[in-house]
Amino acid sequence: MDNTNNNKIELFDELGESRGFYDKRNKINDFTGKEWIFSTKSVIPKSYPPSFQLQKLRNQHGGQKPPELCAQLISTFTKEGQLVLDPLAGVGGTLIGCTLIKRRGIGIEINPKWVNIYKKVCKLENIKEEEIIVGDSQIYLKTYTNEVDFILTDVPYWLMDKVEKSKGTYKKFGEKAKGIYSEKSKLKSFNENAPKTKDEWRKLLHNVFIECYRVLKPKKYCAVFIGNMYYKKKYHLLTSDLTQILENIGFVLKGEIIWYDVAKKLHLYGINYSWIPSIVHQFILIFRKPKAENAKK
């Protein structure tokens, strides 16, 4: 049912409830006005319950992301049927998110273990398997000729799974120590061949995203999960490093979203001798490819 403005049409959900009015001039997504407002919030204070074989399979990967969160981001920057690329696909959170909201997905993942887990999850959950390539995106994307409508990925965390937690004991006054703070001294693994130095990490990101820039359509968006980290007595602002790399390539930073997982457990570092942050949030940096602008070498 059209309203007085011929550019707007009222949309309804599966139960017949009004979603609000959609503007036909909307070139970014399929949102109505009120859905658009919600999508621009800069903080997502939400935890996602286990789903899609999270505990049995996908949780083997230390950096897996909730498909429902990926679907929320994908729906913000694409229309139904458009193509989404994840050049560092892991266990396929982005790809499952594509399936959930009827987008096409293509993922590239260098570790066949994670690809096999993604395929097994699709089979067990009886969901469509999006295209996924076992290979190095630095190499594969050089020969990729299709254009994509959106990029959503989670970059390697540079030694994040190698950093040890505090191993101190805890006790109440006047009582004996009751043991260590955590049974696990390290986070779960990401990839064994992850960059060992920050320079290697920067080089990897540059090589991947310069090809991502090439295949992304002009005026389209790229969203990247990344977390800052504390390592060797120093806080590393990895968000700044990533932004510099992508801006040098030609991307324009449009904003940031903070995902605060309210159910995430605190890790104990430096207790009793130094203040070290227990990081319980991640950033989702939003970039855009300008119109008719070439990538920098």
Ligand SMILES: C[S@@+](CC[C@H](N)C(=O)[O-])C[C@H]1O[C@@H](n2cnc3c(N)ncnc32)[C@H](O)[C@@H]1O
Second form
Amino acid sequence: MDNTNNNKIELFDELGESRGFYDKRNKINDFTGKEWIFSTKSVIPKSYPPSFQLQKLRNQHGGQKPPELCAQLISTFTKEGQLVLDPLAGVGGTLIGCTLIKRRGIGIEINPKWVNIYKKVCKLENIKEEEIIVGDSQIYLKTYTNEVDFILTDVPYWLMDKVEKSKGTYKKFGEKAKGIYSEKSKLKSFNENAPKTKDEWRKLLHNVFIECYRVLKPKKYCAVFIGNMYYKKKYHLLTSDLTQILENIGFVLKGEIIWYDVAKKLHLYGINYSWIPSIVHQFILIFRKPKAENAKK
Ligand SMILES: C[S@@+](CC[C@H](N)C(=O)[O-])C[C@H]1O[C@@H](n2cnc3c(N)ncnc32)[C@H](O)[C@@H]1O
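Given the form predicted on its own, state the structure of the form predicted together with the named molecule.
Every component of the complex follows; first up is the chain already shown.
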């Protein structure tokens, strides 16, 4: 017997408009079919407003993610009230995202400066503060006994030497160039103990994600922000390195979302003498922990 209709209920928004049909078998999120379609798009070509004290406070970090984008991802992989972990929390993009859509968040951040900024932002914005711990996730998570419904995080990188940057008045694609000068710029590090080499970076990610895997419920998702990069005359497919690390742990790669921040300024290197990509997008890799019987212990 076709029981499709028995499984579906129509949902309405606060104004009484139909949100479409919610399938009672939906174990992933609170979306109706109509809403679900948008969450599977592989490109998000969007900028976000400078909200939640971005200019005054969160900007100091340099790697902060828009809480509204985090909320969008969290709403795709959780239901209201569920628990979301960010083991590399920074100034709290994930945690503010949780608060915005009524999920519970727990964050771990090694640098107390970023934790203090997150707390200050919550006070100034008068929003609920999610749980945040100052500590090293590699150590703290070993003692964490709760199970989480979703992991949303954003990886740090290793400390890089200075690179030659062509800085001029190029701003956005299509704008006329008025001149070029070069400066030495250093890729920003978020804490003093950041990995010094790519191998140390791999080790850090392995140690953090092995604990993430343990605390994530089976069949649940883990989404990771990461950018590929051009460094020392070659392109580093960090998305591939990260996938290898997570697959070795037991995660299954389910897809990638490209976040193209259309308002992002170009990163200019080598203009007029060598071709170096101006990277204006990031990846959000989506992994899943297999069901219990197939999962690595
Ligand atoms: C890319 S940033 C995350 C930014 C964050 N998504 C936000 O919106 O603010 C990565 C963060 O991981 C932190 N970190 C690095 N190693 C860590 C560790 N072992 N344990 C906890 N946090 C760590 C860094 O200090 C940095 O703030």
